[in-house]
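Starting off, we have a lone chain in the form predicted on its own, written out as structure tokens.
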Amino acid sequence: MANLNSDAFVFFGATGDLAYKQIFPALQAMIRHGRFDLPIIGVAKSSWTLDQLRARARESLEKHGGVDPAAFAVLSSKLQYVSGDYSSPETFRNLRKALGGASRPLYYLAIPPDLFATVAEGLASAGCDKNARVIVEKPFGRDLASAQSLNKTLRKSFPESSIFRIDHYLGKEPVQNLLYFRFANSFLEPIWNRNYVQSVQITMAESFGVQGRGLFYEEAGAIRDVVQNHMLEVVALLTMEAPAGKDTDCLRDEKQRAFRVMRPLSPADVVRGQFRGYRNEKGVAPDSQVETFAAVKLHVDTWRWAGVPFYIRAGKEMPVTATEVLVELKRPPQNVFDAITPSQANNFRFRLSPEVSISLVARAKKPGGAMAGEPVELVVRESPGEEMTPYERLLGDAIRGDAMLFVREDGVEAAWSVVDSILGNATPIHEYEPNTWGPAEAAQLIAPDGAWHNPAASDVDPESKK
């Protein structure tokens, strides 16, 4: 099973938002690139016809990247539809008929997590779970206890090797580039430790608000939405040891070890904020205490990273939309020439979005008679090219049974263990103005080690920094 491709693709929630925004565009892209040749079966509660689902798929593509006539014709010809209640055995009997001779289906549960157990039981009762794989979408629980319960539910019907927990962030090219850069360049390893690294900052800033998703955000908040998953994944990629081999579990074993040595956060390590006006959003409680901004100070308790603070912040209604990592190196032990303050030390900067770049800030002598220096940024910019979207890449991997970019059960639970004690109202909420970098308390959190580096709209000027 592990080495065989899936032979049918079934997605529950076929009429929903995720299918509309991500799954249909990914399927068309895969067909266009010659990477997909499976029957496609949509399942949903809506009493639609197949023609209505095809119309929905076309509308989805018109709104998200455009319709490729040839690829859409193939997609449309492969598409089938099964409607029915997920709690009805008849729905799954109809699905079994639609699968025909397919013996290794891939199921995508693009549905709320509280329906996972219902669907898993329905698949098993109709004999649809044999040799099958299943994709589940984040959030993988709301805390450690619910994540453990969800994993237990999934494992009743599917072995861990057949469960693909999809986090689209791991399918992004810049995130993979971060991992590649670490282990494909020998110059980095000697300094990638507590002896040379002073601190690490990771910022995920969004210049927009909740965009009409107030009801969802009330259930999530910034810590659950991006810190527990996306941002701790980046910390794991920065701090993990080199995998012992090339196979999937070697990489995921090292990531799991990285999660396990992250010190659980305490309230003193966290600042939560909420932008002014959030409570006016539809679906948001008038006295909401949900955070739209979070800043945390994280420690990684290993021989390599002991004592190095990792500062993470994520927020909405920030001045720019950008995600980047700043690894600040320690300054030289003595000032041989001019004085070098901590903020003038060398650093690596990984810009993950919106553009992709890797830069090193070094010091060079200023022109003139004095032995005084200035920072010079050496920049490598990645040419855009035609890269796969995260969902295109991850769906293709799941069809092949390649779980490298998916989250494993023990990794999910270890990441929840890091944030579990600070969820909810464990810390106060601080209001901040839109188009700012969050509440003042976030600056106080990092003050012992300096100040936040605030990404500009574009910190890289390709004309002046070639």
Given for the second form:
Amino acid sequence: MANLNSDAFVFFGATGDLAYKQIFPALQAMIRHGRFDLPIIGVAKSSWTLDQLRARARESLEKHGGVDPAAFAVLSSKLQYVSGDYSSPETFRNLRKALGGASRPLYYLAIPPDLFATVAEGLASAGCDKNARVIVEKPFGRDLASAQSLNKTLRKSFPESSIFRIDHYLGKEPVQNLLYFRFANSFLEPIWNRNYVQSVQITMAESFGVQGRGLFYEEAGAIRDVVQNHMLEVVALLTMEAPAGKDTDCLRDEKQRAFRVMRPLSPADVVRGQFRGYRNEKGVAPDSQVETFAAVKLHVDTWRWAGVPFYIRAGKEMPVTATEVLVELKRPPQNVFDAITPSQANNFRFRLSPEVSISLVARAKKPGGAMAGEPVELVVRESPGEEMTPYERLLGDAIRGDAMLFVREDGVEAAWSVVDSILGNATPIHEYEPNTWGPAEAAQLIAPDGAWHNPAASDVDPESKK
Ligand code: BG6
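Switching conditions: you have the form predicted on its own, so give me the form predicted together with 6-O-phosphono-beta-D-glucopyranose.
Below is the whole assembly, all chains and molecules, this chain first.
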């Protein structure tokens, strides 16, 4: 089964938000690139006609990347629609009919997690679960206990090798490049440890708010929405040891070890913020305590990383949209020429979005009589190519049964263990002004080790500037 491609693509929640924003665009892109040739079946409760679903698909593409007439015609002709209640066996009998001769379907559960068990039972009742794969979205659970219980629910119906937990960050080129860059260059390994690295900062800044998703965000907050998953995945890729081999589980085994050595966060390691105006958003409680900003100080308890602080900061309504990793190296042991302060020491900067670059900041002599230096930046900038979007990449991988870029059962639970005791109101919430870098308390958190480095606005994506 592992090597056989799925032979039908079924998405539950066909009339919903995720299908609209991600699934239709990914399907069109795969068709355009000649990477998709399966029947497509949408399933949802709404009693729509197939033509209504086609119209919805077209509208989704108009809003997200544009309609490619040829690829859309193919998408449209492959599309089928099964409407019905998920608790009704008839829905699944109709799905079985729509699947025709397909015997290895891929099910995308683009629905709330409390419906997973109902859908899994429905699939089994109609014999639709044989040789099937399922894709589920993040956040996977709300805390460690609910993630464990979701895993149990899914594992009753599917083996782990058939469950594909999406974290779209893993489908991003620059995130994969972190791993590649680390293990494809020999110059990095001797210095990639506590002897040379002073501290690491990761900033995920977004210049927009919750964009109408107030209801969703009230249940999530920045820690559940992006720290537990996207940010901790990035830390794992930065800190893990080299995988012992190329296969999927070698990589995921090492990543799992990286999660397990992250010290669980305690309230003293966390600053939560909320931008002024969040409480006026639709769906948000007038006295909401949910964070739209979080800064944490994380420790990685291994021989390699002992004593090196990892600072993570993620927030909405920041001055720019940019995600960046900054690895600060220690300063030279003595000032032979000019004095080099810790903040002037070498650093590596990995820009993950919106544009992609890797730079090394070094020092070089300033022209002139004095032996005095200045920072110079050696930059690798990737020109945007015909690269796949994360969803196109990940859906294609799931169809082929390649789980390398998906989150394993033990991985998702280990990541929840790191944040479990700081969820909810474990720490106070501090208000911050939109268009700033969050509450002042975040600066105090990092003060013992320096200051936050605020990423500059993108020079390629005007959208990211306020
Ligand atoms: C999503 C979060 O997982 O990631 C959003 O739910 C966030 O709140 C988004 O904006 C950021 O992803 P990207 O790929 O747009 O940087």
